[in-house]
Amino acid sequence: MIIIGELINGTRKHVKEAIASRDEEYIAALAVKEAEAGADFIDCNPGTIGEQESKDMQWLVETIQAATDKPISFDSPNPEAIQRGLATYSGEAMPMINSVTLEPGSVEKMLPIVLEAKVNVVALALGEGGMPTQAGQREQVAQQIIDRLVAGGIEPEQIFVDPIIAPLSTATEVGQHIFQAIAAVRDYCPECHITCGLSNISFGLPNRRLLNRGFLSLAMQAGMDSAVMDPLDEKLMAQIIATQALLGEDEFCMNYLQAYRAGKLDV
C-alpha cells in the first residue's frame, strides 16, 4: 500500500498558520511524524493562490526536505507552483504531481511538466461534466485519461488514478460506484496505481475514522493500492496491515507478525 501523508495541507488551520508565519519547526515535525508513521510520500499543499502559492510551495519543499528524505507529492492546481516546487526538489526518489484531469487544458498544461520532470502523476477521473454522479462515469473518464497520458509518453507505472471520492452523506450508492470503478480501472490498466483522498468518504458524518477504515478495506479488495490519508491514525495503519494479510498480499503473514511484535496492532 502506497501511503501519501495528507497532513501538510494549507486548508488545515494550524498548517495554514504555520505557512503564514514560516514556522519551520511545526512543518518539519509534521513531516517527520508522517515519515516515521509509514508515509511513502509527503503531500505538500500550500492552499494559497497565485504567486503566493508558488512562494509557499518553495518554502514548504525546502522545509520538508530538510526534515526527511521521503519524496514529495506536489499538490496544487497551479502549474507555476508545481514547477517552483519541482525546481526546489533535490531528493533522489521520484516525486509526484497532484493532479491532472480531463477538464479542458489540464492535460495540455501538465503533460510537458510530467515528461520533463519524469515524475509520478495523480490522474483524477474528472471530465468536462465535473464530479461524476452515475455508475460507470468514473471508470470511463479514468480510461480516457490513462490513454491520453500513455499516448503522451507517460509510463503506466507513473500514473496514480483517483476515482474521485464523494461523501457518502450526499450519495448513498457512491461507495458501490467507486468500488466498481476501481475494479474496472485495475482490469483496464494493471500497471497503473489507484489512489484516493480517503477521508472524503466520511465527510459530514460522525465517527469518521470508523467509516474511513471500513471503506479502505473494501477499496483495497477492489484493487486500490494507494491512498492520500493520515498516517498518524494508528488504527487505520493497522487496518491496512490486516487487510493486506487477508487479501493474500503478505506471505506467511510476516508483515502482520512483525507489526504485532512492534506493538503496531495493539490499537
Second form
Number of protein chains: 2
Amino acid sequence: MIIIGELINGTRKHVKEAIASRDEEYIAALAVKEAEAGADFIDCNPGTIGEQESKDMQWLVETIQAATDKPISFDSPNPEAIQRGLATYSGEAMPMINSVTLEPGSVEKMLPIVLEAKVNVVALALGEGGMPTQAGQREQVAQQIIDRLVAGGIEPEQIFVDPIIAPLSTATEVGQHIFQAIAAVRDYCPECHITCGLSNISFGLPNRRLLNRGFLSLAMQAGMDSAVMDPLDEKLMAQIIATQALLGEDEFCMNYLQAYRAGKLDV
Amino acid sequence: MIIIGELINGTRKHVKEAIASRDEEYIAALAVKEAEAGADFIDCNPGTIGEQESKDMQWLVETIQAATDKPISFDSPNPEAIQRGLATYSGEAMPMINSVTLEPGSVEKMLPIVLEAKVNVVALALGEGGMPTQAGQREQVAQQIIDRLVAGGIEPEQIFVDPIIAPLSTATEVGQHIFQAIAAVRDYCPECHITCGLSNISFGLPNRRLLNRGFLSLAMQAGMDSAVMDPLDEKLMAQIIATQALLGEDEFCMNYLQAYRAGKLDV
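Alt. form predicted together with a further copy of the same chain, vs. the form predicted on its own above:
Full assembly next; the chain just shown is listed first.
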C-alpha cells in the first residue's frame, strides 16, 4: 500500500490556523508524525484560494521539506498553486500532483506540468457530467483519463487513478459501484496505481473509522493499492497489515509478525 | 449473514467440564448469550467419542432447547451422535448437520439422514486427498459434493458449503485460494450458502481477532454468507454490520444506524 498522509490540509481547523499564523513547528511535527507512522507521501493542501494559496503552498512545502524527506503530494484544484509547490520542491523522490480530471481544460493544463516535472499524478474519475452516480461511470471516465495521459506521454506507473469515493450515506450501492470500478481499472491498466480519498466513504454516518477500515480492506481486495488517509489511525494501519497478509501480499506473514512485535497490532 | 454460534464446543475447557459435570446452567447461559448476540444457529459439538458422544449430544440438545428457540447445528464426525441429536431435537426451525464430505462413505451415510430429517447440511470441501493445498482444489471438491447432494434430492438452499479454512500461518496464499474458491462456488451454485470455521484462518498467529475480522470482510465480498464464529466478539459483529453496508446489503444503512443507536458499534 502506498499511503498518502492526509493531515496537512487547510480545511482542518488547527491546520488552517497554523497556516495562517505560519506555525512551522505545528506543521513540521505533523509531517514527521505522518512519515514515522508510515506515510509514503505527505499530502499538502493549503485550502485557501488564489494568490494566497500559492504563497501558502510555498510556505507549507518549505516547512514540510525541512522536517522530512518524504515526497509531497501537491493537492489543489489550482494549477498555479501546484506549480509554485513544484518550484519549491527540492526532494529527490518523485512527488505527486492531485489532481487531473476529465473536466474541460484539466488535462490540457496539467499534462505539460506533469511531463515537465516528471511527477506522479492523481487522475480523478470526474467527467463533464460531474460526480458519478451510475454503475460503470467511474471506470469509463477513468479509462478515458488513462488513455489521454498515456497518449500524452505519461507512464502508467505515474498514474494514480482515484475512482471518487462518494459517501455511502448518499446511496446504498456506492460501495459496489466503487469496488467494481476498482476491479475494472485494475484490469484495464495493471501498471497504474489506484488510490482514493478514503474517509469520504463514511461521511454523514456514525463510527466513521469502522466503515473506513472495512472499506479499505474491500477496496484492497478489488485492486486498490494506495489511499489518501490518516496514517496516525493505528487501527486503520493494523487493518492494512492484516489485509495484506490475508490477500497473500505478505510472505510467511513476516510483515504482520514484525508489526506485532513492534506493538502495532494491539489497537 | 447467517451466524452459527461456535461456543458450545467440547474442545473448549470450560464447556468440556460443563458437559462432564452436566452443568445445565453454564450451557444454557452460553446458548442464551449466543442467541441474544445474534446467532442464527447454536452449534453443538460434544467433543467426546463413541456412545459417550451420543449421550452428551442428547443432554446438550435438551439443555440448549430449554434455553433458546434457535435451531441447533449438530456438529460431529459421528453419524450416531448426529442422529441422537436429531431425535432429541423438537424445535420448529430447520436445524443443521455439520458435516458431510467427499471422503469415502460420508455422503452415503449422511444423505439418508439429511433427506429424512429435512435439515440443512454443511458440505465440507474435503476430498479423498485430504486437506486442500492447491489453488482450485476447494471449488472442485465443493462442486462435486454439491452435485451429489443435489442429485440425491437435497435442495441447494439446504447446503452450506465450507471451503475449509486452513491457517494463514501454513501458506502465504491460503487466503487467495479460499477467496477464489468462495467466488467460484457462489458462481456455481447461487442458491447455496457458503460458511466456514472462521477462526481457523488465524491459528498460530498473534492478534487472531484482527485477522478474523479482516478475513470475514474479504470472504463476504467474495460471496460467503455464513460463518461458524463467536457471536460474543463484539468487534467481529460490528465488522459484519459495516461490511454489509459497504457491500450494498443494507438499504440506506438502516441496519448500521440501528446498530449504532443500540451501542453495538462502539467497540
